[in-house]
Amino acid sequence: MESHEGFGVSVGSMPKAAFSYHGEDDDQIATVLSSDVKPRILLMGLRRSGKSSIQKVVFHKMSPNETLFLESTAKIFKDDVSNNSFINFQIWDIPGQVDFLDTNFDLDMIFGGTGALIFVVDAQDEYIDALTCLHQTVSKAYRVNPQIRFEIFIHKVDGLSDDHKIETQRDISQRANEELHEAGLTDLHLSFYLTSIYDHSIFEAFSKVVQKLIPQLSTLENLLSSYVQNSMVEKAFLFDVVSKIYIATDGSAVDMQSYELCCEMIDVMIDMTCIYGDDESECACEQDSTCIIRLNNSSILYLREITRFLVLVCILRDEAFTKRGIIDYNILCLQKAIHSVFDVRTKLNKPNGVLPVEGMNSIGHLANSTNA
């Protein structure tokens, strides 16, 4: 099916069951994240925090409310995150009764090979048992391995006002920090987050954590900068599709209506594929997907497939989507470019987040669409 003005999308371009199509190399970036990159997350947080129910909504599509039905977690509870997905990773969901003072528990399998650990504070709760158990739990794992990455999120916070908010976190991240300072720990830093489940500050949050463990972030930045410079671009955010995780965006800020508008655009493209795709379609699966949609202030979401797991959505004014083929032309530079960022590793040996020639030489192609 054709793409239209207004809303276009190519029907059928994206399967349900992997909502892509599936190509070699594809499969090689896959298999390079998977072998090589796949780290361990950690969840943890007192009894009820909210943990699971985070787990669920950003990775299970539970809807959040169906997570009020959720039973308390009472083991570890390992949950692999690869499958039709770009990310690679194991989630530990922790429950909070575990006492790692306990002889029965090897912290050394437990945090030596974790990329990051994420505490859940609930906002609406008395938080100081809660920071007393951070202070402890970072403290171990930090001994054990001092390259993880420590996120803290305090949660729950959407039954709070916008001041009460800024003050919580305020003040958690001054009590958090002060404690660990008390304990001659000033290498150890900490991120804080405000997050819900129920709008999308939880995947905004997942997003940083995620970009964090990526070693070719850095070049997928300057490669989406490269692209919206060259593309009259205000915004583009590199998707997951399944999760809906940003891996990357470009240099400028991250405005949290964009993102909810982008998040808001994949749901609609994936919905409309469900419904109208035709998963026994072979060459349906060899498509790039595209999805237009037009805001009432003159602004345009375009949405692009770069892989079997990653959509390139764009943000831009009316008026620069009318020379739409320099930045098709571009994208496919970009596409190429992407895939040469994780190909490299496995055909020239080089190191994470370095272009091979060809792939620098996609980006050297761009075309410049104020210019053309």
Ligand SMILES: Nc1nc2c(ncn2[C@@H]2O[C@H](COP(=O)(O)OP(=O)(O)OP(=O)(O)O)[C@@H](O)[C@H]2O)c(=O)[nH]1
The other form holds:
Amino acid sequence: MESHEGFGVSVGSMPKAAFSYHGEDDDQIATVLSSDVKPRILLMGLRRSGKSSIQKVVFHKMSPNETLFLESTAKIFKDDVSNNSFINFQIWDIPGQVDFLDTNFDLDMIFGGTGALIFVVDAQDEYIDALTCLHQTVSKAYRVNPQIRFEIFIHKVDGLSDDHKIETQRDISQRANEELHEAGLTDLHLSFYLTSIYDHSIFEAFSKVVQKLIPQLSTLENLLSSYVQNSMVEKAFLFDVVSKIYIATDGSAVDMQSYELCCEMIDVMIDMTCIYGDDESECACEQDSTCIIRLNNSSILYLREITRFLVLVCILRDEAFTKRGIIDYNILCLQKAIHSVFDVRTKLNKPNGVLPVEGMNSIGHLANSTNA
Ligand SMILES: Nc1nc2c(ncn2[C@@H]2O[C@H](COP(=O)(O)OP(=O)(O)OP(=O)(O)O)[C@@H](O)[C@H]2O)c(=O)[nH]1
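Would you mind giving the form predicted in complex with the ligand, to go alongside the form predicted alone above?
And the full complex, kicking off with our chain again.
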């Protein structure tokens, strides 16, 4: 990680630890997401593969080392992660020893309302049994609900060399896909991720899982791409603050180091707010939190609050930041556009409750910093 100089944080209105602040628009956005999206995500896999650890580290801020003391999960654990978060969904941690043939295991109930099934494979262990279980799980779930997205976390890769990681991913994906083809499940698509709770890979993988469940994703991506092009910004992420899941980014490729820097910036902001934040500000309607970190490679990390749950984090060159007025003006346009994407009032006026899409790809009248 690069060292930081010129560190300036304006945390005046950022809420304290729980982020329990109130804003009418934000409540509306949360309501839209709870009614439109509210996906259920299942965490499945063999015993001790790391399911509970993933859930605790990503959503409950447990430190990775503490997971060593987690006890085996005995029954399905349902975790509602809608509190204080932009993303409103439930995670069900399914114990590794669950038996599909058991009549108590209601397949329709469990798979029926599920948006994504994350299957965790322990990459530090023999994975033949895990692949058999994966095959059984996926084929049963697909028969009940063909809409489920299947996300395979090849987990605990912190113990593997880079070459070994790539080879493991190739081997697991080849075997898993071959077995499904042989069983005639050719339409079924599996996505594979290399993950570990000891770095940011687990947050990145979870971000991608969650993004696929957000119907407005492509609109958000278009808005961010438009913002980036007009503001001489190199990369922009829209983060759910509490979980550090990024719900969208612009069209350019995500590089892991940039993502990690942005996550660390959010951690710094939260820590500063928890220590020095103003209790009084919890009820402030208008939030305007800003954080700027100047790196020693002539880049700047620039964070701006978009809604009470979402922050925009940008990476840009020093010289581009001289046009901060334009960058800030464009953020205002972006903020308005994001609010209109999730505009509850418009939605409620529609008889079928479907969000109107026309005009949503437009970010309004952006200023172009290259011409300024
Ligand atoms: N090295 C490493 N160990 C991990 C990682 N994730 C989890 N573990 C360890 O794996 C062990 C089992 O983790 P759990 O989260 O309890 O596994 P589980 O899948 O929930 O297990 P059951 O509840 O029995 O189904 C713990 O000792 C964790 O510390 C990881 O990314 N890397």
